[in-house]
Each structure stands twice: as C-alpha cells, then as structure tokens.
Amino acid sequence: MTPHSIGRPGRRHVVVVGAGPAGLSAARAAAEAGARVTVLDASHATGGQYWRHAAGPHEQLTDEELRLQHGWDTYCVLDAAVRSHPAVELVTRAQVWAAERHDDGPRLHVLVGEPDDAGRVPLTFSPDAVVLATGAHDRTLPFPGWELPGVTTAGAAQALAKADGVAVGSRVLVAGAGPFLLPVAATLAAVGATVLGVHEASRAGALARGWLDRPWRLAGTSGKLLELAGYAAGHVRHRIPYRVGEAVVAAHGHGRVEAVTISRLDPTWAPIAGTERVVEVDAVCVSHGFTPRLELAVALGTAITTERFVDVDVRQRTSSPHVWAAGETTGIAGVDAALAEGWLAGHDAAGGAPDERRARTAVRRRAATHEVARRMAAAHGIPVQGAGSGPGWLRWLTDDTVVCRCEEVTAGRLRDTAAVTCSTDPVSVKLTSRAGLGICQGRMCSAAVTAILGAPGALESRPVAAPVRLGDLARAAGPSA
C-alpha cells in the first residue's frame, strides 16, 4: 500500500492518541460533541495498561481473568460506544512515530501493523485537534543487579499476568513505592505466584502525613478507597506481608536473579547500615511511581511542568494550539481522573460547550481525583534531597551499578564523564557517555541519569518517537495520495 495523508474534510476532525481510559473517554466525548474522531493505539486492543487483556471478544474472558480487572463494566461501555459510533474510526497497532507543528495545525506520522513487520502501512494525519492520552510507564530506580533476568518492572509483571495469565516467577517479591504495588501483588497471587512480600520505600510517617491528613477531603473518592480496601483484603487472604520504609537495594544471581538484598531506609531513602537482609527469590518486580510518555507532547511544543508532566488548563488544553492532553501524561491520579480528564479534553477539542451539565460534572470528578493525586505524591513521592548531595537512594548505587541498561553505562562512568567534560547537562552527557542512546532512548534511565548528574533537564526530545525501520521511513517519505 502507498502512504497517504488524511486531511480535514467538512466537520471538525479530532485524533486521539491512546485508547486507554483517558483516550476512550475523550473519543466518546468528541464524537458525541459532533466531531469526526480517529483513535490511534499501538496495541492490538483497546484498554491501555489499566484494562490490559488478551485479544478477542470481551465475552471470552474467563471468570479468573475478569477478577483481575477493575471497572470492567466501565471499559465495556466505553469500548462499545467508541466502536459503534459512526463518526469514530479505531485504528489499533498504530504507532505514532513522529509529530510535527505546522501553521495550520499538527501533523502525525503513523505506521500501522505489527511492530516487527517490515511492511507496516504509513499514514499521515493532519487533524483540527489532537488529544494526547499516551499514558505513562513505570519509573524504576536502578540498583546493583537490576539488569539480571527476572528483575522486571511491576507494570510488566502485571501486564504479563493480565494478558497471558502467566506469573513472572514462583517466588516473587514486589518493591518500590506507591499504591500500584498492591494490585500488582494481588494479580501475581491470583495467577499462582507466591508473593513473599510488598516492600514500600516510604516510611510510616510519610504515609500517614500523605493519606491521613484531613481525611474528609477524600469523601469524593470512596470508590478508590474501596478498591484499596479490596487489595488489602487480598493481602490478608494470601498472607502477603506489607513492610514500609524498606527497599530492594541489590539483586544477586548467576544468569538470572536468585536473591535480593533488602534494607531499611531513612526518611531520605538512604539505606540504614546494618539493616540489610537477603531473601531468596526467582523474580522481583519493582516500581517507584510512573513517568509520563512525553515524546509527542514535546514534539508538538507543549509546555512541560517542573514535575515533568504536560501542563494543561481547566479544559485540558495545552500551551500548543490544537493540542489537548489527558490522563497520566498530565499527572498520576488514577483511572477516575483519566476518565474525567479524557471527557473534558475530547469535549473541548470537538468544540463542545464548556458550561453544559456534563462538563460541570466532569470538572467536579476531576477535582476529587486530583486530591488523591496530591496525597499519593506526598505519601509515596521520591525524596529529591538527602543529607548529602542528591537524593538518599543514590547511596545504594555503586560505581559499577548499570544505570543505562541498553548501553551498559554505569553510575561511575556517568560521574567520570561529567567530571572530564565539566558538564552535567543531560543531553551533553548522553552524547559523551551513550546513556540514553539505546533502543529505549532513555525512557528507563532518563530520570536516574538526571538525578545522578544533579542537574535539571530530561531526554524526552526525540524527533523519532519510536523505533522505525529505514524502509518504513522511505515509504513514509513517498508521494501522498
């Protein structure tokens, strides 16, 4: 097939990038507001990371698979609404590999097909509006041995369990920070793994300050609290220990992970000497929060906050004309926030009235969920400064700890490169040390690299947002039909 461009016919055309909770909600709202909508998602199915499931009709999910999902009825309603609406085109296996700004609006370059297929179909979209609902991925702090097979992100372990019913190991330990650790442990236990424990890096004091301060402000988020209560009940049922103020500070093994060292942490997340203990495992799942997917947002010129999220106004508009954003790309606040933000973004991008009743309802729901987001950040956020230089978790890194796993760049090499070049600029160090130049393009190591360097900056500016074959680029550069 030849590449072709999809332009702007009569009515307003909205392209939604991402078919998770925020993207589906945005697509439905935009269509109901009268727009023509195209939904693009790189996966084979809708639902995003939150509603990840195996391919196939919904009715094929077993009772056990359904137990691993939360809010599945909401997903089914949204998915059916998007698929059945005559103004919506859903394109799965669609990878947006580049985005451009033009005077008349954004332009998106897309490849449709399996990621490893040499014959993917190139498409170019020039819509009136773009809603970015690209979500986020796990942030994992590096530690000695984290490159061993069997060490995974918590999100990867949950995705494997939800999509394929497979546990990453038989003796699994879950560690990191944030409420996400709880559903991951529950999912692993449900697919047959023995979860040896959940180890939360934040100490009891930080958790209490974050979650227990002025509890009446959580009155509008009772659904989320009930969900957390359900996870807690599952921990009791499966006898999973939950320990706070602890972290995996090293992984050990020959050819794969065989054991981990766990240490108590001080309030800055620095290891407390003499508290280390070794636990035998065959898998460890780690997540220290989430990092938003910002490549397309940066390419489209949107403003980014100091916390590294897309900056939006009350209507989910970004600083870039024609671009809206919703969901975890604008802040980590959970599925309810994503649904409300997605609806507001899609409705406004389509030219819907900002003062109609459903818009006011979505604004109230978003406000309630943002209270949860603030508390999560306060309770589980990574400390930015320790007693010495930089955050305390840097003290569990040795000079030979691999930080960039793609290029095998160690913490010592990063520090030496910065010293020799007299530069702590992340982009400069990227070019001189090769940290962030691998296949993931810094998605896994960018935050750690900047923390080690002790300098502001990031590595999200990528003209090519995803791996692309040279043959795909050649076909995409061909004449448009």
Ligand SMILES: Cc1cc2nc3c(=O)[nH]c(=O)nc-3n(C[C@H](O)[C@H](O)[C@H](O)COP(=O)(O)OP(=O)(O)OC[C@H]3O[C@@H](n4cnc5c(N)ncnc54)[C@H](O)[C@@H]3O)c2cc1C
Contents of the next structure:
Amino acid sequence: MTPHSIGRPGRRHVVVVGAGPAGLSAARAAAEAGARVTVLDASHATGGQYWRHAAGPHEQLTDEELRLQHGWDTYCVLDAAVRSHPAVELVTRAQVWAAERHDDGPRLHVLVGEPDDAGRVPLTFSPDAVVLATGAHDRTLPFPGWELPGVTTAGAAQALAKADGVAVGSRVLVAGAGPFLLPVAATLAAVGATVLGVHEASRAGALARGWLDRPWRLAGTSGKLLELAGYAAGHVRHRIPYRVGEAVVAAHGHGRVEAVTISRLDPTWAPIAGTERVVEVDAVCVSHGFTPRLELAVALGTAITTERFVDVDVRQRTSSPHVWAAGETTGIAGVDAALAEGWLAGHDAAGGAPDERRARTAVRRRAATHEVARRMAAAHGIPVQGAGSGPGWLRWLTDDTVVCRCEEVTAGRLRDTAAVTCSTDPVSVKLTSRAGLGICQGRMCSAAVTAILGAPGALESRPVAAPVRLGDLARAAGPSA
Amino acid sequence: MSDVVVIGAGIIGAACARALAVSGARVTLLDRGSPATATSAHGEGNILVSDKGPGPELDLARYAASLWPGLSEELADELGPAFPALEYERKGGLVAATTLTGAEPLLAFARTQRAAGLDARPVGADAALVLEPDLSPDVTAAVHYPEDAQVQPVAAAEALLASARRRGVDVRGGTEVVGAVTSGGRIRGVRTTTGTVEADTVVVAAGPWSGAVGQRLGAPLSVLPRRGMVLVTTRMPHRIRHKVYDGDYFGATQSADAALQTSAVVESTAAGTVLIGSSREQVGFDVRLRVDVLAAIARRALRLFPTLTDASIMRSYLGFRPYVPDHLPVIGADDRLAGLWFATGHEGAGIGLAPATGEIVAALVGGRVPALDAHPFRPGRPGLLGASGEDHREP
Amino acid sequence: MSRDDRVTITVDGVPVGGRAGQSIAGVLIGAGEQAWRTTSFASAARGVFCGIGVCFDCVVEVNGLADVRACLRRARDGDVVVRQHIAPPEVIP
Ligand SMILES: Cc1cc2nc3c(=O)[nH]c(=O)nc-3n(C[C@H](O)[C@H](O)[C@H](O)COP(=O)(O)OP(=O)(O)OC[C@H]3O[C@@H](n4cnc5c(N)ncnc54)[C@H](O)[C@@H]3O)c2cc1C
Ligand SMILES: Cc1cc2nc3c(=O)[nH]c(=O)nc-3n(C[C@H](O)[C@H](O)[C@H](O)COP(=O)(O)OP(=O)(O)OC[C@H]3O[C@@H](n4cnc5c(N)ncnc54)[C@H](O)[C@@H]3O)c2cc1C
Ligand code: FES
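Given the form predicted alone, corresponding form predicted together with this ligand:
Shown next: the complete complex, the earlier chain at its head.
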C-alpha cells in the first residue's frame, strides 16, 4: 500500500468511500473507464454490510460461513477485479473522518489504523471526483427496554453472525419492518439460535398493496425476489413463524433482556389494547428500516431529499460538483441497486462515455431495483401519521422510556423540556435536554426525537464524521502536499 | 401595540426583552428563526472577567459577573425544577503562559487588572499544578481568576425567554424583520415577513446580523461575523477543574487581524465532556469545516494539557461572533433614527455580558440612569456607523 | 493468520479466549457475555446494539484507551480490555 496524497495532473483521480457492493462496483467501473482510483473503507475487509465476513483472506471462508452469504461469487469476482487492477489502490481500516469543501473541490481526511486507536496514520486526498458509497445503518424505533443488553438491531445480529460466527442469543425473536428481517432470522438459525418468530409491523393490507400491486413491474428484479423466496423456504425449513401486524412494544429484564411484550398493531402502528403477550427470550433483534450514513455527503454540501437520502441524477451525480453517490446513501433498494448505481457512479466520475451499452444496462437494472425499493417503502415504511398526534408507534413509549441511549434521556424528559422551554426546535431542545449530544451524536435517536417533538427535523451536520483522538487531530494534515 | 420591539431572540435579545418587561414595558421579541438557536447556541458559556483589560469592557464584564449568581438563582426559582439547569458555576479561571516570552506580558496584564480592583492572583508553576494537576509542567506563569464562571448558554437563553414570557413578552419565531415603519423622523415599528409590528422603540439585538438589520432599518452599523470553531470530547473522567486558557487568548480577542488566530480555552462541562475552543477568523458567514483550524486548536490545547492527547473528539461546531472593529459592545440609542436602539457587538463575550446588557438597555429606554456608565458603548462612537460591511453574504 | 488461530484477551484482568479475526464484541459474546459497559448516569448495563460502529453502546477501554468500539476493533492476542464506566462530574452545588 502506497497511498498518495493528492490528485495529479493528467489522469482523473477518483476516490471511492466505502467498499461495499456500491463502492466496489464504482471502483471497478472507474478504473475500467481509465481513472486512477483510491478505495477507502473503515472496515478491516471489503464487502460492506452485505458481504460482511471474518478478517483474513476470503478464500478461507468455511462452509458454515459460506452458507450465510449470498452472491458470494459476485463478490469474489468484483473484489479480485478491484484488487488486481493496476490503477486501483485499496486501503482498508481507512476511516474518512472529515470531508472539506474547497473552492477547487473536496478534500478528504483519513486515518488509517485500528478503529478508534490513537496514533493512526493520517492521509489527505484532494481528488478530481469522490464517490460516496457509505451505506446505511439500521433504524430502530424506541420502545421501553430497548436499551437492555440483548436487544440489538437486526443488522447487528447479521454482522456478528457473518463476521464473528456468533449468535446474539439462543432464544431470539426478530421484529420490526422490512424484508431484511427474513435473512436475519435465517442467519440466526444457521448459527445455532432458536428463532422464536419474525414479527413484521406492517399489516397484511399494506404488504399486499406494496408487494402485489401490478406484479409485472417486478420483471427484471428476479434476483432479489428469488433471494427472498429462499429465505421463505428457509423459514419453512427452520419452522420460524412469520407474523404480520405485530411489534415488540416492550422489553423486560434486569441487566439484560429476559422477555418481550408483543402486541398487535393498527395501521398506524399503534398497539391494539388487549392483544399483548409476553415471550421469554434472551435476545431480540429489532429494526424498522435503514438510515443512510450522510455525514460526508452533508459535509460536502450535497442536496438531500425530503426522505433524507443523497439526491442524485440519472448518472448518480449529486448537486455538488466533484461528488457522486451510490448505494444505500441514495435509497434503500438492496444489493442489486447498489451494484448498478455503483457502476454508473464510478463510470461517470471517471469521465466515461455516458451512452455505452453497459451504461444502458445499468440504468435498466437500477430502474428495476428501484421498483423493489418503492414497493418496500409502501409495504414496510414507518407510518408518519396516526390518529390524534403523531404516528401510532409513539404510543409504545412511556414517560420513562429511554430515547437518547447515550445521554439516557427519557421521552418524558424530552417532552417536559420542550414544554417548559416552549421550543420544539431540534437545536434548542438538543442542548437543553441533551438528547443527541452524546457519543453517537444523535445517530440512534434524532429521528425519534423529532417525531416525539412533532417538529420537522433539522438536517444533522456531523463535521467530525467519526471520533478522532486529539493527538491525531493535532497532526492532521492541512493543505495536502 | 407594544412599547418595544426587540429584534433577535438570542441571549442578548432575550435578556433585553426580559429586563424591559421587568421594568414594565410591553415587549414583542421577534426572530426570523427559532429563538436561542443562532450564535447563542454555537459558542461556549464562559463568563469571563479575566480576558478583559481595565476599561469599559472590564467594567461591563464585572457588572455582568455580579448579576449572574442572583439571576441564575432567580430564574431557577421562578421556572422550577422541570426547567433545564442553567449549570451556572463560578469555577474560576486559570490563565497559563506556555512560553518564556509569554510569561511576563501575562503577569503584567494581571497587574493592570489588579490595579483596577480585579481579583487576579499570579501563581507559580507548582501552585498552578495544584489547581490543575494535568496542566503541562512546561507552564511558565499562571494567573488564577476566582471570579470567572460558566453557564450553559442555551439553557440560559431559554430561561431568560421563559421568564420573559411569564412577564408578558410576546416571543415570535419565524418572523423576519425586513424594514422600518417611520414617521415624523422616528421609528414607529417594523415590517416583517408576517406583518407589521408597531412600537415606538425598536432594539436591534440580531447578533452578527445586526449590521444587516440596521441597514434594513436605514441605519447601517459595522458589525461583522468573526468565525470560531470549537472541539468537543466524549465524556471523560473529570480532571479539568477551571476554565483554563493560554495567555495568548487576550491577544486573539483584541486583535483586528482577519487571518486565523487560535488560542486554547479548555473547560469541562456539567455533562462530563470537555470543550476546547477556539479560533477567530474573518471569513464572512462561511460554514465550511476547516481541518487545519481544528488541528491548530488541538495543538494549542495539547500545549496546555498534554494528557488530552488520547481524548476522543466526537464533534466540532462553529459560530459567528458579532464583532465590531473596536471590540466594544454596542449598547444604546442610535442618533440617526429616533426610537432605534442597538444591543450587539459582544463578540466572544455575549453570553456572559447578556444580563448587564439587558439591565442597561432597560434603564436607558426607561429614561433611568444605568448602574454603569453606558456612554462608551454608544452606537455613535467613531468607526461604527456606516456600511455594515460586505461581509453579510449568507453561506 | 489462519482460521484456527486463537487469541486471548483479558477483560478486567480475566483471560477470555476467542478466534483470530473476531471483534472484541464477538469474543465477548462468544464467551457468553451480553453486556460490558455501564452507563454514566443510571449505571445501566450495555453491550452491542448496532453491531457496525454507529451507536457506541459497546465501547470499552482497550490497552488504556477509552471509547473503543468493541464491535469494530479486532481482538489481538494480549489486548487488555476494561469494562468502561465513566461517571459524570459531581453535581454542581
Ligand atoms: C448491519 C447491516 C447488515 C446488513 N445485512 C444485509 C444482508 O445480509 N442482506 C441484505 O440483503 N442486506 C443487508 N443489509 C442492507 C445492506 O446495507 C445493503 O444490502 C448493501 O450492503 C448496501 O450496499 P452499499 O455498498 O450501499 O453499503 P454498505 O454495504 O453498507 O457499504 C458501505 C461501506 O462504507 C464504509 N464506510 C462508511 N462510512 C465510511 C467512512 N466515513 N470512511 C470509510 N468507510 C466508510 C463502511 O465500512 C462499509 O463497508 C445490511 C445492512 C446493515 C446496516
Ligand atoms: C465559537 C464561539 C465561542 C464563544 N464563546 C463564548 C463564551 O465562552 N462566552 C461568551 O460570553 N460568549 C461566547 N461567544 C459569543 C456569544 O456566543 C455571542 O456573543 C452571543 O451569543 C451573541 O448573542 P446575540 O443574541 O447577540 O446573537 P444571536 O444568538 O445570534 O441572536 C441573534 C438573533 O437574531 C436573529 N435575526 C437575525 N436577523 C434577523 C432579522 N432580520 N429579523 C429577525 N431576527 C433576526 C437571528 O435569527 C438570531 O436568533 C462565543 C461565540 C462563538 C462563535
Ligand atoms: S454496537 Fe453499536 S457501535 Fe458497537
């Protein structure tokens, strides 16, 4: 690895942030279009969330580990193409912690080394183009007890199984919303957990409206649907009950989760009184969707859609010159979309001709995957409106439900603070209640906070995209040389 | 109709509105955004006397410092336990020189302050280390200022606003002032994006936008934004007891140099995080992050506290100090337009100076003699009137 | 490094074994632990929540450095891990 520090005249230099499906695809396309490419990923391995795997050469994956992967061959081909291309440098354990906007283009500040360590190696890049492929993280709506150990996101269960070979518990319940719950349940079963059930918050009506509407439009998306069908078969095999219109509305336990309350939901996701039942568990995995990782995009000044994704055009260009985005930063549409978007972004960022045959194929593939995304949102989207005030899921919350996990701010304190200060402005309430001021910087709670306050959320700006030790910051390069 | 319109619901506008209401005026407080979310939410909460040399600003700072203990108690009593804590703490300041050449100017400055009656105690390096055990042993001189204090700025601003509301102040967010209503050579009210608000007295407390607001009202003023960036650590074991800053801080506040200046101001907060400020630059309202500025702040902080090298920085933020060329706040009537007043230009001290500013404005508007001679702060002093500068480009 | 390599870390002085390549969180969960941090205010137990470095619930002290995300950091043989609890400053009088 011989990282460079600045774009050189001549060949275009494209920096791709993220080596998940979108980033790898972008890197390959950019290199094939003639650019010099740097791929940066904070993780120890490439593959992103979808192809997360244990550290070490991936030929060494065991059969058990391979059983948890989908499209592994695609990954191996893509990864090999990126690694072997002479114009690509790949840096893993490379945390992009700040992105600066200069008049002559973006500048990325990177620390290379073990996560959160002191003394990491600083790198600075001033490329001709940046492709943001930073992915997403789970969004989990708060409920009483969600802060108990043993309550995790669905993604955490997936990541720990794939990369660490461990199950988050032995009697596990999976709940939330979206098709992603199915692979998580299948993975948990595969690593030896007893999965007590999958509870999807959306009700049959919404699911049918989303997924069964005009089925011919799904032509061309067979990959994802086949994968989902595979999970359904897996569920039959593992006898995992799948129930819709239900949610975990509380977790109970002392020092760890010991049981959860499941309730039936109305269409706004308000619990239906009298339908509660308690199930004993030692872990519960809950996710209601995904939130894109927007730190760098916001820092680079790209326009963000009302749904809070990076706004891109048909070529994956953002509103900021020099900046492209692909994958889950631009919408939640699954791995096929990420691959297609990555290709388009990398190709265009490298200055590739727009009307090539492959570009047309990628556009077509992206359009088909976006159809899946639209259906997913229609079928599984978190309700924003309910009867009375706010979405029904707010009724899961009691006054002492922790909302901000870091600063341990409860829903009651949040509401009280807003009431006594006569303010629902996120900037003010954050500073008077401390919700969102902790170490995760509101990544886990800010959407819930604004929903509870009934206020429009401010666009979160997190100029320090990941924590950096003061000593490393003091050594951070100024203008790159 | 109101007696008074105050423009800008930052901490200065909030303090003015409350003090005016206490003295019996009917007040409308207007802000184009949400109250207490602009500059007052993007700085720190130091209430410093230590960084001011003898003269009107030190007098104002000491007056303000004398008001804070009573004010914070009064607000806490009035607003009750459900209200967020103001976190007022008179923890004292420690100013340290880190170079040999910096030692004598620091001690000389303290002598002038002492002569003016300020409690400024030179302490040797050993005594400094007793006060602040993690301080660098390389410190060459230090001065302890027991009167320095801190407060949580947004909680304080919201408390002043809540108290003002209880006294009948009509606080309106989302209302931008676009012009003046005048007749007979005096102001009669303001035109806003939500209609006209009538009042014979209008106080501009619009922070770094005060010059631009003045311009809209026909009375431009040289108030410029001076950008500052701050670093925030994660919660860490409580080791920093005072507000500790390097001796160069004084130089940075008093300089008119537009180029980047940094000095370290290190303080722990009631939540356990450590705030590390700050920088001073005149770059208009440019909100773009600059890593070289953050790095310069970090280097300065490490000179004071080498043990902070492993502290984890989780956030940086920036704000725009309302800056006037002679560094003195602008408090008083504008002779160009009868009924127009200014309360602005507090630069890096507006949180601390807010209560004193409110008291003075209320006294002057009410025709009373303020507790402190306000003549030095008048808008009509040389160098202020005129263009508000071309620096009012929005980001 | 091969898949069969083992690593041993200490957690509050107690040796805990795991597989090479596992994260510190993976090692701890593999050893049957669900929680290893206590919060500042309620002293409540916490462990993994997001699993991918976003929530910071899993932070531990590693080799003397606080706030290391256990779900991101690969365990290395000999790592000295301490369960993290950072008390808030005393309440202001
Ligand atoms: C925990 C988790 C598990 C998932 N598992 C599955 C699954 O099993 N099946 C499924 O269909 N979908 C899964 N998903 C959905 C998944 O996000 C997409 O299917 C797909 O991985 C998206 O690809 P991407 O390239 O857009 O982003 P990702 O795969 O998320 O890749 C983004 C990459 O960017 C890197 N990165 C982010 N920010 C920075 C930075 N500042 N500096 C450096 N690097 C950075 C990350 O380390 C990551 O490797 C999962 C999502 C999550 C959050
Ligand atoms: C980095 C930094 C650190 C600092 N540290 C300290 C410190 O430690 N101690 C200290 O005392 N001070 C500190 N300060 C300074 C302090 O923050 C300011 O002096 C103070 O907040 C100014 O308050 P204000 O009410 O005048 O301005 P603001 O809080 O900006 O309020 C002005 C209001 O006017 C409104 N407005 C503007 N135009 C219009 C219009 N046309 N119509 C209606 N409303 C309008 C705005 O929306 C805004 O809400 C610091 C500042 C910075 C940037
Ligand atoms: S579990 Fe969320 S950061 Fe580690």
